[in-house]
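Take a look at this single chain, the form predicted alone, given in structure tokens.
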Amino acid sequence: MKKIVVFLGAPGAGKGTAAAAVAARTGARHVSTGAMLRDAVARGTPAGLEAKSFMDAGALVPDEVLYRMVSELLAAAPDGSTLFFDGFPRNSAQAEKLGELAAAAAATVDAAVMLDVSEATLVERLGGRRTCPKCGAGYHVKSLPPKVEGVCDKCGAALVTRADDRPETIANRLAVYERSTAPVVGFYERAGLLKRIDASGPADAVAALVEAAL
């Protein structure tokens, strides 16, 4: 049987960082739907082109695009594996659909990890993120700055601010989260699968709390 752990939290809560760190320690697979979508946009796939306008505005990507990718991932995952989902599901309907997709692929949703962070911290984290458009490396002006300001350590390309991390988009992203994604917390809480984590501390401390909870 394949196992799924869902990582929940507002944009900037650190879902991807925590999921990647714990996956590296435990041998689980980190499934970042956001990264998959950005890769599809960069490669100009049909799904990527369809998703681009939504991502640039900080809005949700159409469900059917996500369902196709998730279904393929679950079908290809080996039996006995554990997958950490980061960025999906984003609403109650998607949470129900994940259960259906899991059942069809001989998998179960075992836990949902909720990373709790204040809104002020979220805005600071999102506004400070920088990305390398060439190699994909990520940085933060405060917590993970490059050696040379504005320049990628790995390939020397000029760093950029992602469209969905610009000030005019951050407020919309948080509003979309509160309206559509926050109810997923209640969905998994009612199912007895929710595990709340204080994610306001350093990344390594948060990862340790997540690993202990699982």
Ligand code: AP5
Second form
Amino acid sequence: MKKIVVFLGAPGAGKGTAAAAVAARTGARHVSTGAMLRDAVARGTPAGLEAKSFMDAGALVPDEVLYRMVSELLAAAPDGSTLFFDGFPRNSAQAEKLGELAAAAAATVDAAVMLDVSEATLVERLGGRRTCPKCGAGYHVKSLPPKVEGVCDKCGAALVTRADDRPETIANRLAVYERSTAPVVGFYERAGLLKRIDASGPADAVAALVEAAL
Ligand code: AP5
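Form predicted together with BIS(adenosine)-5'-pentaphosphate, following the form predicted alone:
In what comes next, the whole complex appears, and the chain from above leads the way.
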């Protein structure tokens, strides 16, 4: 059987940071649908061409694009592996569909980790985020700075600010989260799978809380 752990939380809550840290310690695979879509946009694939305008506006990409990506991922995952899904599911339809896609690939959703953070912290985290366009590593100008300003510690590439981290796009992403994604928390709570984590502390403390909850 393959296992899935879903990471939930608003944009900037630290899903990618916590999922990557716990995956590195446990051998799970961190799967970010946002990172996969950004890669598809950069490579100009059909999925990327379809996704770009939605992502630039801070809107959700059409469900069908995600379903194709996720079903391919699940089919390719080896038996016995654990996948940390960061950014999927993001609305109630995707949450229902994940159950179907998992069953078809001999996988189960074992837990949903919800990272709770205040809105002021979200805006501060997103505003200071820097990302490596080459290896995907994430930084923050204050809380997680690279050793050399503007340069990725891991691969030496120049760090960038994500296109959707502009203030006006951040506001729309937070609104889309409240409208579409927040109900997914209730979906997993009703299924008895929800683990709520106070994600307001430093990144290593949050990762330790997540690891303990799993
Ligand atoms: P995606 O890439 O998933 O973006 P998101 O959900 O908005 O989440 P973020 O990546 O912004 O935040 P995060 O919670 O991972 O925070 P991070 O760890 O980076 O999606 C982008 C777009 O793709 C969407 O808008 C949509 O268009 C599309 N998309 C993706 N999935 C989709 C789906 N399923 N359906 C439809 N469309 C989809 O941390 C943020 C910052 O804070 C970093 O700088 C980090 O260093 C810092 N930080 C993290 N944790 C801490 C901490 N504990 N203390 C201090 N600083 C911290």
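Whichever C-alpha set is largest while still superposing within 1.5 Å between the two forms counts as the rigid core. Since we're looking at a predicted model, the values are computed, not measured. Residue numbers count along the first chain shown, from 1.
Undergrad: For the rigid movement of one part against another between the two forms, which of A40, V61, D164, Y177 sits at the hinge?
TA: Selected hinge residue from the list: D164.
Undergrad: How much does the smaller rigid part turn between the two forms, counted in whole degrees?
TA: The computed domain rotation is 18 degrees.
Undergrad: Can you give the CA shift of P145 between the two forms, in Å, with the two forms fit on their core?
TA: So the C-alpha of P145 has moved 3.3 Å between the two forms.
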